[in-house]
Amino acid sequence: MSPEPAFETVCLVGIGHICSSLALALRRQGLARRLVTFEIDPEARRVAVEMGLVDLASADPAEVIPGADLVVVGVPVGAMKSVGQTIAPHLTPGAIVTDTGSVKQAVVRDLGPSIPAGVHFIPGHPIAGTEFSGPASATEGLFVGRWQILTPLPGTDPAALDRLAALWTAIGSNVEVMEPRHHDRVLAITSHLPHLIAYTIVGTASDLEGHLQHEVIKFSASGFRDFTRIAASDPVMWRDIFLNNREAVLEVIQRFTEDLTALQRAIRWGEGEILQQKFTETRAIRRAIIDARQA
């Protein structure tokens, strides 16, 4: 006998890369009896239905949100306020509303006030993804072995939190509960700063003289290729991330700038011991990431 689904109806608000991959995982695991999406892009709606990711795709929130016992908001952080106001009148009492945004304080600020009493609001962030976007980029197993961070607010119903955590665990994620501000500081260094550096390095390459730019592309080594992959991420999403986590991002940029200046000085003055010590320390971090199975 098949196990009972964790949720009767899951509504995905926006059917981009993360939510389409989530739909695929929920389908495979039988964790939702019915999957629907509120999506304004007609092409995304068409692809989502054709791929069998959802049973119904609609640009009308009144058609898909009422009756959903789990609503996952997967839109850029900058759109959270307007989307929250759009979906709020249609939310069912007792439902859980979560999100996939990479900045949590901004989501709490912008989406939280729209959530009516009787609906459980539990912000979340799956630390997974690729540079691709849209429902056609749905990736099977995207969340397996990856972290899902939940940032519940004071007074959150423990049963609702446990129910949401169990869903992510069932699709293979490691679940961590964290305070929103702490999440934003951690992600500023582990995710946001690397993306900013990648955009900067690739931007520098694009500003080179024509013949040099051609050779950079032609002879790209693995390091530069990795930067171009990161820099190919959704520009709207990352614009919103930097603007909505500016305090934490600016803090880590300052620290990074100071460290970069120290390395610049060591190179200028031929201080090989300092360079070797720093590179040895950073190599240990890479080994720790591999040991944690996050490579």
Contents of the next structure:
Protein chains: 2
Amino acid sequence: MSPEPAFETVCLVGIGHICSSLALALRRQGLARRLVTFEIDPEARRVAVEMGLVDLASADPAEVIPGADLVVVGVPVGAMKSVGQTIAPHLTPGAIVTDTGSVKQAVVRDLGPSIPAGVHFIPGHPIAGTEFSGPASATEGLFVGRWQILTPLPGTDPAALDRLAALWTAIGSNVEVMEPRHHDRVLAITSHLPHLIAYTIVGTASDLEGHLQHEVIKFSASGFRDFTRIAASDPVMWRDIFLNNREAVLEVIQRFTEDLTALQRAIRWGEGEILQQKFTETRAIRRAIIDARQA
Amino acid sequence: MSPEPAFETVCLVGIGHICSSLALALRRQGLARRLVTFEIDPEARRVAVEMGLVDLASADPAEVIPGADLVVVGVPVGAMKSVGQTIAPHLTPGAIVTDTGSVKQAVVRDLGPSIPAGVHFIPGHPIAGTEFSGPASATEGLFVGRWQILTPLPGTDPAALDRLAALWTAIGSNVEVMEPRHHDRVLAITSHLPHLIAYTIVGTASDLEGHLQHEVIKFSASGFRDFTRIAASDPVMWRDIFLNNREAVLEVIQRFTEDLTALQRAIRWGEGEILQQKFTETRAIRRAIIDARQA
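Right, the form predicted on its own is done; let's see the coordinates for the form predicted in complex with another copy of the chain.
The next block holds the full complex; its first chain is the one shown before.
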């Protein structure tokens, strides 16, 4: 059984970890007749072609954007505006443009205005990824069982939305539709704050005196190493996330700091009951995540 | 080849996650002729015997402590003092008493004074474990390739120290000897702070309004879930760790808070270069941990 490909030509704008993993998934499911990438880094183009992720890689948008009926913009959030302006003149009427950015209000603000009438703009965010970067880190099955959030704007063509949602469903994702603003608030808690905390604690350790730092690495299995994985994520991508979801991130840092201060005070004053109660409550959240099969 | 067991009778005081995993390892390597446990929880005693972890489980120290040439105290740090007083009258001259507590100065302070002359007291801490508790969570190979820290006091019999170190080496651990005070400072950074931060962030999420909390669980794969695993660790064990390593923990919380405040300020003022630089530095630590084969 070989169904018609969902799209004729899919153009991946930037072939990093997410888009290269998407290319693998689309190939595997036969969902694109042709896969191309607009990528300015020559090394990434070379790897993408060598790995067979795409049929054509080009630094010239005129070579790869025209004729694409799906364009997936997978660049750091801070690059969305200029990339949008670069690709916009080459977009084909009727095409769908989506993205993989971890912040959605900023993408609507920065990428949205460039998209011409007649092209469907449907922002998206796959809740998947690892600490690795670049096309060589393409991961088979990265999206299977994970959420794909779509944040369509008012007036979005329902048929285009269905078509994009069906693509993500076909590669194993669960699709959820929500408002950009709500997305940014939820992700500030589930993703942006955890990454900031991980970067902070690993940074605190890296500022230690030499001999102590050596021991932190040696004995990292006691908890610390769990943080170092996410603190190894792409620095530019994460810089842009924090700069572009500032309001929501600052709000959750504030909540976190209040809660940390309360525990710090309980430790200082020897208030064991407060500590034990708090540590017991958090077990329930872990159980809920295991039950939701996201562990 | 069946070498002589390293010890005649090993008594595990408290048969939780660490001591039950130790029992598995000792059985596997034939390092104890007889394994017994002093455990006050009837359910834990039942499980330990049913799983074949020990030959005898008793709530009466007079039944299991006398004749043991190795006693491993694996109870929460806050219980060390009273457990020490309970087992002390039953200890056999020449026996080695060690422990598995995550804090060492407090164990020296609380357990040390009970140990009679003629019994070797050598505090220890295996840098291993999971978020699970109780004897049913006994894990095969838990100590393989992990560090076992021993913090002997001045005047410790070198032969007893060698014998205990050889036991840990035989089950696959790498043994490191250090001062109790230094241990507590290193672990405050590598273990205690990460656990406190994980408990805090999971607590911050569990205080959210109901619908938002549901979404935090749903989209936890974006970073949050990495924290929930260690925030599911045993509440009493961790309460005791924070109360008994207060000074070192408060010092590292202070460093962490300063660093978080600096990043918070950079986000507020849109200082992208500071963020990017900090996020780049932390990648080196991850690489060092991978190189040290502790990832």
